[in-house]
Each structure stands twice: as structure tokens, then as C-alpha cells.
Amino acid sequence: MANKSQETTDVIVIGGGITGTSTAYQLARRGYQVTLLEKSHLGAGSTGRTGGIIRQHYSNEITARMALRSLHVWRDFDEQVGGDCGWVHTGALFIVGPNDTDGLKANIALQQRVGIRVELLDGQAVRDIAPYFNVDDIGAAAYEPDAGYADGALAATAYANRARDFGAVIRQGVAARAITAQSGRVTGVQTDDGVISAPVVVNAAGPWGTQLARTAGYETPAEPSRHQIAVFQHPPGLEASPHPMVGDFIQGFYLRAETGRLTLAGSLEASEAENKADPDHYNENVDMAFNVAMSEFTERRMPPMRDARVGRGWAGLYCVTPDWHPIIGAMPGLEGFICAYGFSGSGFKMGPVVGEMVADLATGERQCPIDPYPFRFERFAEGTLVTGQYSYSIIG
């Protein structure tokens, strides 16, 4: 049997979520030897507990372009990647009160400039799409007909399977304990099974990314926080599934349809970042107060839901940075070390394009037309943060 401590590869990817598996797929299909390390199982972290919303509604150009490029993969996943990602087409509505309509119009104009299909609607037009919605307080809405949702666990598994098809090694149940380096460059990863050697290491460990970067001497401002998702069973007579995804900026929450006559609800408030969590030990269930708040918001927006039953929701993790945008880049001072985490709630929907961007960084090639430079780690020290136009930082 070969000595595991002597294992060598071109690139080590740490993390079996959407970022890690998409990156491994992109590298393997380009002909590189890749080993992906996942300490538990694929999708065990944030990806497996995502709300799965696929939208293009962002308020700066780079994230809007990333979302659009990723959408093209999500909606044609079997053809573009191969396998099932659980894609369901629903469309999406982003609604604001009368005082915020000018800002919404500006964001729609930006999105249209980059090629996103989106239009401005008034309250009556919203009701034409969703007659069961209360539109009395709506000033305007952005309607995105191509939006939908996908399944985190299915998508990560599909990416990993396709990476394997191209020769990648996927090692589940193997924890990366530390980044190893010598003379200013990465040499590999220390695992529970020994050292794996590689000249390039990608830290795509999501909520564990900060801990892992620390082993290489980096303090990155990305903190895990707990994000809850309430689940409501539709009452009899409400034929509203799948209804459009709703980003309700008036109440600061979102709604998303789910199969089985269900609706999911979660917060859009920036205060979500204050719910700090240990990624290895946190409450994965929903607080009763959260269920009550989401129930009230949901009933106000969809009055027929007043008779909905509360289902079993869940809590997952965001990894939040000060500007609510990810760290994607080669780390300064350590050649071959790349970080890709801190997506602040947008990581899943961006997964396809982020895999391309990280593969470019790892190989020095340029196959993705979107440059990750704005997301470099150095921006925090430079004061060049990536900012969107919304006070709801989760939206971006």
C-alpha cells in the first residue's frame, strides 16, 4: 500500500460545498490533477443547508454579471455540467415601498445593462403575476422571470461526480488540519491521514475557512453566523406553488416556494450577521420567535397563508465579511495559497462562476471573463471594500 504521507497532486481543494466541488470540477476538466478534501461529507456545511435561491438581483455590476453567468449553468445544468442540481423555475419579485422606487429603478437599469431579463412593475402588475399577494404597500417591484432555486446537496454531489469523471480524487471524511509551506510558498496540507503535497492549495472551507487560513498566518475578517429558515405548509385551497421567490424589502424578509405545497421564509436584515456561531457547535433548529415573526410577515404579504401550518425549519451558516462580499484571491506573501470563502449568503447561487474564477487563479489561465480582483483579501487593509446599493447587505 502506498504511503499516504507521500501523496502528491497538482491542486488541493479544501471543502466539499458548492465552491470546492465546482472548483475541483473546473480544474479537473482542464486536465489538472486535483484532490478535494472534505472533513465530513459533500454538502455537509452551508451548501447542504442553503435556501437555494438562484437570482440575479444585485446592485453592483460585478455580482450581477456573476449571477447571470451562473444562471446559465443552473437552468441547463445537465447539459452544462452533467447530473441533477434540483433546478426549479419560479421567477422572482423584489418589492419596495414608495420611498425606495428610485433606487429600485436604478438597480433595474444596471441589471438590464449587463443582460439580465428584468422589468419594473407596479402593484397591479404584481397582482397579475401573484393574485394572492397583498400589494397595498408596494411602490414598485422588479420582476425577474428567469429566477428559481436548486438543491445544495444535489448540486455539490453532481459537481463532485463530474470532477471524478475527469480524474479528480474526492476524499470525504478527511480533515485538513493545517496549510504547510516553505520559503514563502505552499507545499501542501496536513491532514489526519498525513501530509498531501501540492504547489497550489484552495481554501474553500466556508465557515471553517477563517480557521484554516489562520494556520497559514492569515487573520481574515469572515465570521460564521447562524441563519434560520422557517417552513410553512400551504392551507387547503391555496394553489400557489411554485409561487415566485419574493425579496420583500418593505418587511425585510424573503419567501421561496418548495415542492410539496411549502413556502420557505428567511430574513434579509443585515443584523443576521450578529448571530455569531461556532460552525462545529450551533443550534440547527429554528427558534419559536423566528417562526412567529416569519409567519406574521408571510401572512401580511400572502393573506391566504394565515391558516398555514408551521413545518420543521432549519438553521444553516453564512460566513460574513465586513462588506458582505467574498474573499476570492491569491493570498499575499504565500505563493500558491488561494482563498474562496466569506460569501455572506450568496455563495450557492454564485457557485458555477466562482469555480471558474478560482480555477483561473490556481492555474494562471483566464477562461472566465469576470476578474475576481475586487474580492482580493487585501481590500480590507486598503479600504477598497465592495459595496452594493442596498441597506439589506444580504441582497448585495
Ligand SMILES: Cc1cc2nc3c(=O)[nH]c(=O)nc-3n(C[C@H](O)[C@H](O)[C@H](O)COP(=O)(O)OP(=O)(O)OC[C@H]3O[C@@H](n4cnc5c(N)ncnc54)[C@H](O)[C@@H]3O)c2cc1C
Second form
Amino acid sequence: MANKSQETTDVIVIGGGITGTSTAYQLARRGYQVTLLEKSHLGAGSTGRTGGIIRQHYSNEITARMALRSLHVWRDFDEQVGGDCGWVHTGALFIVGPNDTDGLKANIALQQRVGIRVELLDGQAVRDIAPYFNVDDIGAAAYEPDAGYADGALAATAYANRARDFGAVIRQGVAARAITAQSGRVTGVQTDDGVISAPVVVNAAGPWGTQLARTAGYETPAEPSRHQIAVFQHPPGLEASPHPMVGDFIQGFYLRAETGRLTLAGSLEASEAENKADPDHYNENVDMAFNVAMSEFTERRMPPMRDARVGRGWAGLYCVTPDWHPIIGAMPGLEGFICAYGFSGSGFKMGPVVGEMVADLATGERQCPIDPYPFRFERFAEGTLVTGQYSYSIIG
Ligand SMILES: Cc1cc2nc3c(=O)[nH]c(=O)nc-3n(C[C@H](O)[C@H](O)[C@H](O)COP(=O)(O)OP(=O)(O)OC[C@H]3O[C@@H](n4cnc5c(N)ncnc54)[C@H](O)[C@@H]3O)c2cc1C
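Please give the corresponding structure for the form predicted in complex with the ligand, as opposed to the form predicted on its own shown earlier.
Zooming out: every chain and molecule, the one shown earlier first.
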């Protein structure tokens, strides 16, 4: 049996969510030795509690391109990665009031420029797609026919399985305690099961990323906050399954269908970042007041839902940065240390492309056409935050 204290690999990836497993898969298929450490089980963090929405409606070019590149993987996951990610095709509608119509048009133009299939609709055209929607207050809508959703735990497991097929070692129940370094470069990771040596370490620990980076001397502005999802069961007679996902920027919330005649609802308000949470101790259930608010919003947008039954929702963690965009980059001053967290409520859909981008950073090879440079940690000190051309809320 190998002596644990002697274990050496090319890259250690910390975190078994979508970011870590996709990165491990990309590295392993390129021929690198990878060890992934997950302190609990695959999908135990935000990924296992995600809303799973996969849309391309973004308001800056780089995130729109990332979402589109990832979509190609999600909708053809078995062919491109292998296994089941739980993909369900629904389409998506992004609805704004009259004051935001110009901004919506600008975003649609941006998205079309990068190759996203999206079109501008008026209220009547929305009803042609979803006759059970109330459109009285709509200025305009963007319709994205290719959107859908997938399952976080299934996707992380599939990526990890494929990484294993290419030789990666996936160690669940093993926590990274500290990043080890010498003379300005990473030497490995101190785990609760011995030391592992590697010249490159990827911190993909999601809401725990900031506390892990601290062990290497970095204070990153990415903080966990609690995000809730309400679940409603459709009343008998409502033929709305699976209805399109809705980003309702008039009421500041979103809806998506779920199998079993269910609809999920969550908030789109930036104030979500104020619900600061300790990632090891937070309330994983939904507040009564939240269920009431989401039920009112849902009924206003989908009136037949007035007779819906409230199901059992859940809460998970966003990891939010000051500009609501992730930190993806090699950390300055410590060669071989790469961070990839702070996805601020958008990280699931980006998983496939982020794995490629992080593998590029880890290896120095450039296989992904999208350069992660805008997401470097240094942007916060430089004041070069990532901002959208036009933003209705926290959509990125
Ligand atoms: C309720 C909710 C709804 C969401 N809805 C959407 C959505 O619709 N669409 C979308 O794109 N995104 C959505 N998101 C965001 C998305 O789920 C996250 O951005 C994404 O899952 C983050 O994945 P990750 O792999 O970076 O982090 P995580 O999934 O949190 O993975 C980090 C992992 O690291 C492990 N870990 C932590 N510390 C250590 C350590 N020291 N040693 C070893 N392992 C460690 C944890 O156990 C965890 O499994 C939602 C999030 C929530 C909470």
C-alpha cells in the first residue's frame, strides 16, 4: 500500500462540486495525474442544492460566451462527457417591464452576436408559448428556446466517474486542512489523512473557498449567503409541465419546472447577498415568509397556480463576490495556487467551461477559447470589476 505521506500527483483539486469535478475530468482526460479531495461527498455543497437552471441570458460578452459553450455540453452530455446529468429541455423567458425594454433589446443583440439563439417577444407572443402566463405588465420578453435544467448531484457524479475512467483519484471524506508552500510556490495540501504533494493546487471549495485560501495567506472577497427555493405542486388540470423557465425581472424572481408537476421559485434580488451564512451551520429549510412571497409572485405570473400546494423547499449557499462574478485565476505571489469559486448563484451552468478554463490555468496549455483573465483575483484591488452592459439584477 502506498505510504500516504509520500503521495504525489500533478494537480490536487479541492472540492467535489461541479467546478472541482469538471476540472478534474478536464485534467485527467488531458493525461495529467489528478487527486480530487472532497471533505464530505460529491455534490455536498452548493451543487447538490442548486436550482440547476441552464440559460444563456447574460449581460456581458464573456459570461454569455461561457454559458453558450457550456450549453453545448449540457444538452449532449452523454456524448460529450458520458453519463446522465439529468438534462431537461424547457426553453426560457426573461420578462421585463416597459422601462427595461431598451436594456433587454441591448442584451438580446449582445447574445445574438455571440451566437445564442434568442428572440424578442411581446406579451401576446409569450402567451402563444405559455397560455397560462399573465402578460398584462410585460414590456417585452427574451425567449431562449434552447434553455433547460439539469441535476447537480448527477452531473458532479458523472464528471467524477469520467475523471476516474481517465485515471483521476477521487477521495471523498477527506478534507484539505491547509495549502502548503515553500519559497513562493505551492508544495501540496495538508489533509486530515496526511500530506499530498503537488506543484499545482486548485481551490474549488465553493462557499468554503475563502476560508481555505486563508490558509495560504489570501483574503478573498467571496462570502457564503443563504438562498432559498420554494416548491409548488401544480393544481389538477394545469397542463404546464414542463413550462419554460421564467426570469421575471418585474417581480424579481424566477420560476422553473420540475418533474412531477412541480414548479420551483427563487429570488433574483441582489439583497440575497445580505443573507450571510456560516457554511457549516445554516438553516437548510425554507422560511414561511419566503414561501408566502414566492407563492404570491408565482400566482401573479401564472394565475392557475393560485390553487397550488406548497411543497418542501430547501436552502443552499451562494458564494457571492462584490461584482457577482467568480474568482478564476492563478493567485499572485504563490506559484501553482489556483482559485475557482465565488460563482454568486450562476456557477452550475458554467461548470463545463470553467473546468476547461481552470485546466488551462493549471497546465499552461490553452485549449479553451475563453480566457479567464477578467476573473482574476487582482481585479478587486485594481477596481476592474466585471460588469454587464445592461443589468436588471443579479443575472450577470
Ligand atoms: C439554492 C441554489 C440555487 C441555485 N441555482 C442555480 C441555477 O439555477 N443555475 C446555476 O447555474 N447556478 C445556480 N446556483 C449556483 C450553483 O449551484 C453554484 O454556483 C455551483 O454549484 C458552485 O459549485 P462549486 O463546485 O463551485 O461549489 P460547491 O458545489 O459548493 O462544491 C464545493 C465542494 O467543496 C467541498 N469542500 C469545501 N471545503 C473543503 C475542504 N477543505 N476539503 C475538501 N473539500 C472541501 C464541499 O464539501 C463541496 O462539496 C444555485 C445555488 C443555490 C444554493
